[in-house]
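A single chain, nothing else alongside it, follows as structure tokens in the form predicted alone.
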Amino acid sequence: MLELLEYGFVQRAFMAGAILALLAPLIGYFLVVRRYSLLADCLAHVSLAGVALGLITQINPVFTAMGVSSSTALLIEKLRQKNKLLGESLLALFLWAGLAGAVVLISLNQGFNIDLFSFLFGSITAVTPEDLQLIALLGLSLGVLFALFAKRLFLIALDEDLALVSGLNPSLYNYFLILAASITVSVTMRIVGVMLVGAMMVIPVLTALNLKVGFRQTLLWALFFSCASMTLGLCLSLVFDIVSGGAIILTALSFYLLSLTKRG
């Protein structure tokens, strides 16, 4: 195991992970909070119609899945202010529309091939120098941010009226919170897969919930499940020669798992 640390495309595949790792639970954890979990699957569907666009026009997919995600994701705050539809039900529309096109594209694409197997469930192999380089600037940039706007947020996504009478524009947080997330499924999917990487927003999330615990110590938790997660996850999937996003996601489910048993 030691040995294969020695190769690039292992280094890169740790160190985007614990990029992401560290990332995805601070989208997550607003997400959850105001029940808007379905918001990272959503998100992922889209994307995957954004590599299959980018396939077709030999555009660089991560920057196809980005536009049409974040302006998916646009769209669908935009609908929700306006009450068009209920929240749940604006995700499924658009989750729906979002594989549909996939489907679509793919068709077009004349199916399936190793490089949309990749970005559908991920590769450890798959992360470039250039993926890396992205996948840090996106880490700090949203980690900055994040540290600053934490306390705002959480505000919001309890009470966004509350929010409003204490001086905050629940609106700008909301979009930020959703391009935030639209961008981190497509730059991140190289890891885990385009149809994995909501998960990681999510699962741990739900086990540091299941902790019982106070906001701050809830993130903290979820920070150190998604770590271990992701460190655990490359590693199994390094020794059996399985697909990274698969081992990383049971690892997290099996952490979830665990985390019952201290909730009840």
The other form holds:
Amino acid sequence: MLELLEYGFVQRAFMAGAILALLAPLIGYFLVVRRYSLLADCLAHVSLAGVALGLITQINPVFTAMGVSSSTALLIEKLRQKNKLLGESLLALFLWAGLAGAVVLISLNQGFNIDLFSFLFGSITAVTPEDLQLIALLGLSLGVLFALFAKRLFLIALDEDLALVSGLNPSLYNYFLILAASITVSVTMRIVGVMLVGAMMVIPVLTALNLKVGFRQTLLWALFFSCASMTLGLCLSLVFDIVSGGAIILTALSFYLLSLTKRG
Amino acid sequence: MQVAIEAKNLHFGYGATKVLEGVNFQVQQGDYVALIGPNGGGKTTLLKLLLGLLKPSVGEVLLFNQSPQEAAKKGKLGYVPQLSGGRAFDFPATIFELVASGRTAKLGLGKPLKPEDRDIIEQALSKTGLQEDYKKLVPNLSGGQRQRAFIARALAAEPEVLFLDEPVAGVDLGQQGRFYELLSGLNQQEGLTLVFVSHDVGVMSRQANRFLCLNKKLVCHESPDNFLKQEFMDEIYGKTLTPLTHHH
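What would the structure be for the form predicted together with its partner chain, rather than the form predicted alone?
Whole complex next, starting from this chain.
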């Protein structure tokens, strides 16, 4: 195991994993408390269409995924604010649209099965030095913005009307949150995979919520469970040569099951 | 006495359904106003128009002679929403975190609470009798404690007018009594202007000094004694209702 850590791709996977393990539950937390957990899954499926587009056009699929999911995220938020559809149905609609678009694009080009598999289920070897630089830059930028906005996001998550009456503009922070979610989904899927990226954002938060502590402590526990799941999952993936996404999420689920004993 | 709230010819509807028509009134600073009327009469809609959460199709709301949005930015408004549903039941926060969120808009971006903010939060907890319970989780609170926690949150913002939307729904009678005492104290001792949406005409006739009665249009804006006259009750609730009053 220790010799494996000398390989560059393993080091990059652990470094990228650490950044994403801190970022994913940070965003997932505000989605879960607003009962919007399905958003991450919806954006992941939409990202898959972006990945297929990138593979066809030979543009870095992370960028095309980010473009497609960010524009979809903005549209979802716009429709949510106009109350055009119930939140849950809106997400389901875009999830199916994303998946259908991806399937059509994939069927148009049969030549990228191996690449596609790594995007679907995650791959420890997939993180290139350029990916790591991008993940570090996005992780740092979003981390700083979350630190600045945390108190306001708390109030908006509690009640948007209360935030408005306090003189804040919830719409601005909602757009930030949904864009941050779409960007994080697009970069996290490199390691965890499209099919499981939503789980990485939500399961550590659900685990921490079972501990029944305050808002700040719940967030700190979610970050701990996320980092522990990522590290242990990547180790299991290396040692047993299994797909990283599945190993990470099964580890996160184990923590969740353990937390149920605390919940009682 | 300064005018705290002024509604000028307010009209509002949802699509073709008219909810409010030509509502005019003024509320003076320090008033305790009961906003009453039948279900569907437009009470919550009017409250949302006053708070700037909805925009009137015709007319204007002024709070301290400025728009609700301007008054909100200056931290003049407090609001206790209906708590019978929504996230208030399972939001994973302690009472302290909830009350501290009343200071959020007054803090700069990313700034921590200063000692003076903590003093204001402690005073809000103390006024609402929650100083011993500040570590308790919001989902574990009784209905009465939850109401007081949301009032403490509103007080932590140091508002000049506090709006409450049916805040005693789901709260047992014993706790309701303590809740009304708290509001009377805030109004009489601290001069806080209160606008209280309620169905309970009997209780509000002992608490409020002004009644705003709504049934799509403003039926009356009166003192409690005048309000209990049969003509107003008939217009609001129909001919079948007779008010019963108790004198012990």
